[in-house]
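Just one chain is shown here, as structure tokens, and it is the form predicted on its own.
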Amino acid sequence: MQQLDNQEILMKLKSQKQFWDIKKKVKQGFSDQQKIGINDIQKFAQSCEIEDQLIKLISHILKKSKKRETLKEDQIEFLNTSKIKWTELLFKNLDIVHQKAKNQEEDDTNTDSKLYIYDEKNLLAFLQTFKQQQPSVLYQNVQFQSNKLLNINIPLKSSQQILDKYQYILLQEELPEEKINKIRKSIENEHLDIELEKIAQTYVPNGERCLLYLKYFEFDHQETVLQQNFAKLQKECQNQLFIDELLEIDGHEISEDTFYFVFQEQILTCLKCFIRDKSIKENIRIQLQNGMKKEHAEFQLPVAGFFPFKNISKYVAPLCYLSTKIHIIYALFKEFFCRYFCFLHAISSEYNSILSLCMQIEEIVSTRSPKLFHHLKVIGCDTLKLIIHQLIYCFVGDMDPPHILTIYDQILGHDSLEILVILCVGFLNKYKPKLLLAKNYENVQQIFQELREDKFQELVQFAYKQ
């Protein structure tokens, strides 16, 4: 972490509006003739919570000054080796997809919709191949259960800790208009990320969500810069890449969703710019793929540092409801992906990684709903195979956009993807009565082919039922 001296902290404090608001409050608290001592200032600061505000402001400055390095190596060595193997597999998949695309050009009757490098099922299947040679000395306390799909010795939070963290959502009620207006004003006036996180955890009015996100990512006064950067990326899109074809197929699939078909062009433009954005490599929190292809190979990793995957469009789509300005949509998508969604595609032991989230879901379901867990195992439909799509794509396509954006709020508010664990557990509990009657995997597929409507608050409530 970059160390700031007192003078630098003071300069950064003076650049914050809150600093001058606090100074004004102090000045109003004392008359011009009054002699002011240190004790007087301390008592006054404590009585009107100025001291607490200053602490938060300094914490905010220190947090923003910290340069977060991209995680390239995992503390568990076999996961580093696995990431290289995964990358090699994706290069092979890309070659196969490229050949399929060529065959389609030569033969119009030969159509194959599976033109993607990998999907959530491929990723889960790869995670299942993990065989740790010996238990890590770092995590001897991790309990193994052979009946689980994933049995890997990595650090995990206790499932109860995650359940306790989000239990407050159960108590949330519909807010009166007066309270909503107060939240709107708070978003308009607030700049500290810690306070914006608190708002995101509780309730974000639809009309203020874009502003809250922009402020949290510190984009609220950078629109011109965002516009210029996006315009440069759009120019680079004039040079066609083979991967653009895959993105176009992906964009066509999202267009079949009644909520997002009107945004097909914006989504595709954002994705084409995204794979050409060199700054992704510097800003992404974790490296997704590793290992270089041999020299003189036809394809290399895109400059973004990873291969796009099936349904990547789903991450962009809900954000299209927040703004009509495509450079704003792109900037928000880029931040959400670099901070959060990247972990859903990373081979890692980090607490936000797909591996960790999957193991948390198995732990909660196996302990709180053992009958369901065992039944799914018996009929050949493991718990994770049932919810992997919802988990990796944050329920986009399974919930209406307002509910998806509430998920995004929670992710930002807690700086964590763990809300997805709660929702996946709730999803399974909601359909538990029907799943327990299923006699095979085909029966399970029929359950989810039926017209259904899942809602954020509803799934949270089901997550806490046993």
The other form holds:
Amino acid sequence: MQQLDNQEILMKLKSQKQFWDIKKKVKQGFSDQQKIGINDIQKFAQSCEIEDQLIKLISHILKKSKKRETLKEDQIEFLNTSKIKWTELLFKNLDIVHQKAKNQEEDDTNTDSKLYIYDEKNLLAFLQTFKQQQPSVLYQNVQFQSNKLLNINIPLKSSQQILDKYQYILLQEELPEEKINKIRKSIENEHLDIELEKIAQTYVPNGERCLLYLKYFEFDHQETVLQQNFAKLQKECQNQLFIDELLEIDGHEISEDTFYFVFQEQILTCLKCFIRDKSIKENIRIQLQNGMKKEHAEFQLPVAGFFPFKNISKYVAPLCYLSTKIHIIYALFKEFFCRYFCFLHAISSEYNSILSLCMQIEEIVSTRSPKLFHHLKVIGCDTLKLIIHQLIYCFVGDMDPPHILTIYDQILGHDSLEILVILCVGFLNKYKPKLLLAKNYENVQQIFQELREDKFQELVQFAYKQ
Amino acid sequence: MQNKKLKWKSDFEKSVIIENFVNRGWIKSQEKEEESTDWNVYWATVWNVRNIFNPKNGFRLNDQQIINHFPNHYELTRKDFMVKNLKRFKREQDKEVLETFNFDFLPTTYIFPGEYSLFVEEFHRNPNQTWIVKPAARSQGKGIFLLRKIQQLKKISGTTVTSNMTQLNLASKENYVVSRYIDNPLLIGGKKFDLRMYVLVTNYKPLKVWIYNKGFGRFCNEQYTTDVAEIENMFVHLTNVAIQQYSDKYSQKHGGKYSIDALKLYVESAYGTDALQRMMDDIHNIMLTSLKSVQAVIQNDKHCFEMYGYDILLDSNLKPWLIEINASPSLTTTTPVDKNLKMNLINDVYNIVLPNDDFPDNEQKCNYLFIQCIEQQPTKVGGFTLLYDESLDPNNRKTQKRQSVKIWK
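The form predicted together with its partner chain, contrasted with the form predicted on its own above:
Zooming out: every chain and molecule, the one shown earlier first.
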């Protein structure tokens, strides 16, 4: 990790507008005085909160100077081995998909549309195999609960901790115009990520969301660079890859969505650029797949370092609302994926990982709604199988875009995917009465096929209902 | 009390109408003849309304009857009459000291055959301008084409047309409107769209207007282009569902319809809150100004209300333009979302025009409660919000306009 000395910190401070604002304030405070001592400055700074502002600014600089390394190795060796097995499986799937695609080209009547390398069900099924393999280290000190789908020894936060963390959302009321205007001004003036996170946790006006995201990711003065980088990637898209075909097929589903069909072309363009983007490997927080060498170059992992999966389009879609400029949409998608969504597809014991989130959900539902948990088990419908789609795709396609963007706000605001745990628990609680009456998996399917409208605030409220 | 056994009649076999009537416990009128009068609620075609209000038929609606068109609705819903009335209203307003209406939403338009020579002058002044030609009284995109050369008018004249002709004889008796084509529409995903919004008028004198909060954008299936080679490609230029449904790219799932709520989120997020507010204010101005333009002309009748379908096009500067106003906006449903919207729309219409199944006269009978009734009138019913109520302050139109916009906000 890069350490900054005092000189470097000072240089970085001088590049921040806030530093000069603070300096101006201090000068104004002592405009009449001839002799000013350090104690005078300190007293003054403490009295008008300048000291706090300076501390936050320095913390921000130190935080930004730490380059986050991509997590490649997990603390649990078994999961490292599993990642390799998962990657091998995906390579096999790729071979199958490649063959299917060839067959479809040759035979027009064969329109098998299952041309994807993996989907959320495949991933969940793979995670389930951990239990069956039962390496002793994973089951140390674990009270084996055979009714849970996933139950292995990885560090988990307590359910209560997660529930307590997001309880403040229950108290959120509609804000008056005055307060919203205040928030707007804060977003315009604020640069510190810790302050932007606080805003994102509370309320983000639609008109300022893009600006908040850009500022948080430090893109607000980088538009030209973003444009140039994106243009380079677009040029590379002229060389067609096999994966492009899969992305085009993936786009068909989003092209049928009433909220996202208008962005179909933009979504596809973003994804085609994404899989060609070499910088993903350095910026992504966690390695998704463990790349292996194969004889044929075309079957190596894409440049981005992982195979795209079914419904990857869903992650891009909501961000298309934020800007008319595709290079901005791309930049935001890339950051969201590299910081957050990557964890939903990584075999890992990290708190944000799919494994951890799934286990948190099972834990909360089995303890707070045991009747539902048991009933679903009895009718052959595991809790996780019911909500895995909503969890992995952040409810895109299940909630209207304003609610999805609120989810994205919360993810950024807490630098965590835990809000998805709350929402999944809320989702199950909302439909609990109907689910308890279901006699089999088909009944359950029917419940979710009916026209429904799930809302962010509503699901959070249901999450806290017992 | 609701669920009074009112008798209904409908000229349209549309589920959103019939299911609404049935859900209210109303009974279908058993009289089979088209001219039957044994009904309380009638959802009629514009032609049957014309017959009903034709003095030669000697038929008078009674106090327990309500119908969905004003007698001469066409003053607003025929393209040529709409243009004529707006131009006349503008001339009247130009003479007024107080300027309260903005007319900058109607593209330069000429009515054929009468204004052909004026059109030719304008055409020569701007030879690179594209024009759109529409039959005045048809719908669903029928007979519409884009014009770049005068010679193209042969389509409607039946004979060769040259640029030095000062008169145009049309092959058919119908009028045409020729408008400057808005060639810089707002695009989303590279495709052109227009807005369909619903407005309910329950009274013209005084004017009372409700706006529905749900509507949709109707998208073309092909990427927009101003390339002359694509000028005849209706899948690029005409947003009517009746046309787009024949495109290879048409989707049964969404029908090319994008909700107004989604559009507002997009505009606000991508352009800012102020931009969205300006856009909506401009749209409301279009609605109010167009209705005001025919206020003096429309035969107001207590038995009538009208649910208009406004077609509005946004340009790349988010400026809305009035395309046309429909008297019988389609109640065909192409998707489950569409059905949900139109079911609620019709339901809310009747919650306003027949609150608790009471006929409007019943509310006004009690004179001593009249003022109270006005003050207690709701400004929101279901998805409808009161946009304008002239009775609130009939002497100050400026105040009313601000008030009604405030109500909407």
